[in-house]
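In the block that follows, a single chain appears as structure tokens, in the form predicted on its own.
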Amino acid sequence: MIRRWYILGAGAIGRLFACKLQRLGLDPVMLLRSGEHGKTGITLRRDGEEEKLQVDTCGIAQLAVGEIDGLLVTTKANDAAMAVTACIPALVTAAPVVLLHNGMGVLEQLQRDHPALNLFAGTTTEGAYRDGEILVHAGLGDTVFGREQTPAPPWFAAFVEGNERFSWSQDIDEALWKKLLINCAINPLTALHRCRNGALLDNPALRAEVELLCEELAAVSAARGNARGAGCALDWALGVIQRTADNQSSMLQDALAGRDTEIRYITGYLVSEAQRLGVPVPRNEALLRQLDSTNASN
């Protein structure tokens, strides 16, 4: 039994999941870069209605040894490995660490550097952003946790007792790969052209770019043995663009704010897989070079 879940990452998604876990009675603690044990108020707006919650907080430096027996990681992929490493002294033995971020590659990095960690992966289609002091729940979605060929552990039962749309997968790589393909097709183009998602359909030249990117994504999926990705990459991307036409992708938000983007863990991961499999992906490589150089200049 997990006494309390600690949430690493206090951005919009971290705060949204703090609210979700609070409603499930899981008594979450949001971890902050600095500060002591305290509380923070979150005003959550969804469908025009507001809900006010109080969530416990703690600075990472204030954690006691063995204080954490469940860690949910919602930081940006760029920061995740370093942030988890900082929390290791506070983890009890075999504490579950669930990685919930865009992109892929952090799991492998942590497995290599810290093989004793009890790691799980997750992906979500929930949408949230901060509007001043208000947390806006912009899109109701589904969240999948899992580990390859591993049935749901006892601690996961608490996540499905409420109506918060959690599920478990023993083939989590499939879900992560689908999310990666969609992100590769949408996020870099919106960041490069400073446009909302819908412009990728409205502008014929950008629509053509999406299609060409998805041809490469499908080829890598086929070489990787992912038949659904090979056959559905374009349909998945177009469907998300249509449903989120007014949204700014997370990569665009980072680019506009002058923050490093997650390009190395999204398109960068795709390009690494393509190189490993011997599949040419020149358009994805070009996007990686363009946006990675922007990261370096920030």
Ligand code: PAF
Second form
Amino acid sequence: MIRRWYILGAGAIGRLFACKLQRLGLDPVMLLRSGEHGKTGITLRRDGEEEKLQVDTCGIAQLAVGEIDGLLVTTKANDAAMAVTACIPALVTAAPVVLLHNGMGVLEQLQRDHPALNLFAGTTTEGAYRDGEILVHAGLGDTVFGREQTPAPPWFAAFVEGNERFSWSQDIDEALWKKLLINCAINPLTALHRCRNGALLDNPALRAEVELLCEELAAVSAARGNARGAGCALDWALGVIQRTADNQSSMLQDALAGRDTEIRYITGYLVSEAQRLGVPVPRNEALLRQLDSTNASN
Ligand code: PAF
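Beyond the form predicted on its own, can we have the form predicted together with pantoate?
Let us now look at the entire complex, which starts with that chain.
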């Protein structure tokens, strides 16, 4: 039994999950870069209805040793490893650390650097964004948590009881890979061309780009043993583009705000897998070069 879940990453998804866990009675604490123990008000808007919640907060530096027995990480992929590392002194032994971000590669990095961490992964199709002080829950989605070949641990029971559209997967790599392919097909093109997702269908030249990218994504999936990705990469991408036509992708939002994008953990991960498996992916490589060169951390 986890006493309280601590949420690392106070963006839209972090706040949304704080609300979800609060509704499940799991008494979450949102971790902030600085500050004392306190409370923050979240106004959640869905379908025109507003709900106000009060969630506890705590600055990372204020955490006591052994205070955290469950950590949900909702930062950007770029920040996740460093943010988790800063929390390690506060984690009790074997506290679950659940990574919920776009892209792949952070889990491997943390596993390598801190083998004692009890890591899990997750992926979500929830849509949320902040409109001033309001958190808009724009699209109801599903969230899959898991670890390879591992049945759901006891802490997960509390997540499913409240019917928050959470499920467990013993093949979480398959779910993460699927999301990675979708992000590879959509995010870099929308960031580069400063367009909403729907333009990738409406503009014939961009649609042709999506198709070429998906051919490469399918080839890497086949070489990696992800049979569904090999057969469905294009259908998955087109389906999500259609359903999220009005969205600004997360990478476009980052690019417009002048923030580093998650390109290294999305297309960067795909390209490193392609290189490992000897599959040529020149179009994905070109997008990685173009977008990575605009990240400030270069
Ligand atoms: O990163 C994003 O923006 C989202 O994962 C997705 C599915 C591409 C929709 O915009």
